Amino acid sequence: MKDLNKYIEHTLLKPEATKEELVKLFDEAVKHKFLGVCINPCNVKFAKEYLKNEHIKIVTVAGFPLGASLNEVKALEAKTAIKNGADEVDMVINVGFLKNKKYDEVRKDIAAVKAACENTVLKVIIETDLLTKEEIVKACLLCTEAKADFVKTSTGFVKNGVGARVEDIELMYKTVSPYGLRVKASAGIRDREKAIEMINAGASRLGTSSGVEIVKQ
């Protein structure tokens, strides 16, 4: 498969990321013409300035990595990130609310962030490692009801988590594609073979810190 770089959001979300590591990430994104970089909100202004002459999306996160913040906080985080230069926002779903069947609260949470994003793309991380297949479907449907733009598999922060699985991507795609939403596969995508599997299963974005290795294979 050609043009894998056009699917990749080159990712650096670890809390201890240094300025040197961020610069390396940005330079790699430019060199390999990745679709975007995915970074923590505190680094958005720096990314916006560093990449101001490049056609690379600046993606950031809200309610990350637990998803347990109040929706007002997630919404403010998203709004501030956009003001600082973010092109897209990946929010984390309230997994506890979902598993406790507090579906109205989950929907309101997503909708509040989407309202703050206005026309900015919103992806919703449903954390598939913590969900049953039935819960994955329900989470996806709530995302469609709240008018999100993407559903996304994982934060990559779940202890002993697998991350993106082909069967989960297929299920997510089958659930949301009739409503016009897209799927982002994230976490555990470390080689070209798995990247292609994710795309063939229905993913139109790949979140990975192994983008350079993937496109060089």
Second form
2 protein chains.
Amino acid sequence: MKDLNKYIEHTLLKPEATKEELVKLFDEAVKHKFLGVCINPCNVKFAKEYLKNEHIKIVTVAGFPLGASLNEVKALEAKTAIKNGADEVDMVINVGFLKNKKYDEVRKDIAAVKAACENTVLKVIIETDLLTKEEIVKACLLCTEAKADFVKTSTGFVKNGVGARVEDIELMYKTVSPYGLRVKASAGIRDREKAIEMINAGASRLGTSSGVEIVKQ
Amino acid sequence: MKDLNKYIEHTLLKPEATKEELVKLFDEAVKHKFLGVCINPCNVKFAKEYLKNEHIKIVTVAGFPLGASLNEVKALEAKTAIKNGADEVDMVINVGFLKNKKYDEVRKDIAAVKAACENTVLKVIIETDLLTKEEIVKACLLCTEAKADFVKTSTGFVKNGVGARVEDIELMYKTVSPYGLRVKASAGIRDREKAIEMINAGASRLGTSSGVEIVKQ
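What does the same protein look like in the form predicted together with a further copy of the same chain, given that the last one was the form predicted on its own?
Next comes the full complex, this chain leading.
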């Protein structure tokens, strides 16, 4: 397996991230030719300016990491991020509503953000650590119905969460690939072996803060 | 120390909270005459409807828990929550900007949400687990300048965070009380002893999911 760098979204989402840490992330992404960087909305403008001459996607988040915001708030977050230079948006599903089988509300939430994204790629984080296998399948189907572009496993902010699992990636890929959606594996991907497992299970993207270690191994 | 219930904002902010768990929270708040409930924005309408005949404040959050959203997104989150029935809003400060000494940006962020809140009480979570003592003081002063109503210690979502500490409450109280702001202690308050320590250190409010245990002891 070569060109692992082309799968990696080099990720820094901790709230206390400083300018120096962001610059390090961007420089590493350039050096290793990563596919993108994944950062918080308040840092999108800076990323766009810093990386303006590079072919690196600027990925940000909406309703992150709880997904418990209103539709219109997530939609505005996506819209303003795109205006500021984001190339892709990773939103978080409403997990509580999914658990209560309020499927229309969950679908509407995703569709509202997709409408705000227009042609910009929308990934939907379903937070697999909190879901049963049945809920994972249902969440994936709602994403297809709402015309999302990707389903994504994890925020990385669940207490004692393990993040992306091979079995979940396989299940997500099996569920959404017939509809043309792709899968992003995120959280807990810390070495080359795990990265390759994720890709073999169906992931087209890897969200990780260990990209440098992964490509060096 | 009696009437501890009058300090308690009975809190449920986990993203996977179901309707049944919310109902339990609301019923407990009524039974024990807690000051308020603190819930995610997507649950405010339901809380307002369920508690319409009770004297219990409905508290929600904005830009929670990372604080890394844009000003206008946090402001819309506050505004829509109030429209849906929220009595108070707890926003999260931009921690990264504070660490980079972008004080004008931090103040502007708080002021934007305060403008959206109008006369509704605004608390500002400064996330003490991530700050130095100097940063805690600076964050508090920025909150006074932006006309917030409360400073609050913690989101409860910091990895390995301890939440409210007596020394931090004392420092926050000393810094903001001359300007008329109050202090909310949150995260890690799990028993009566800790609750009383917080109040004695200057807290006017306690954000906790252990309210029932605290008042029973």
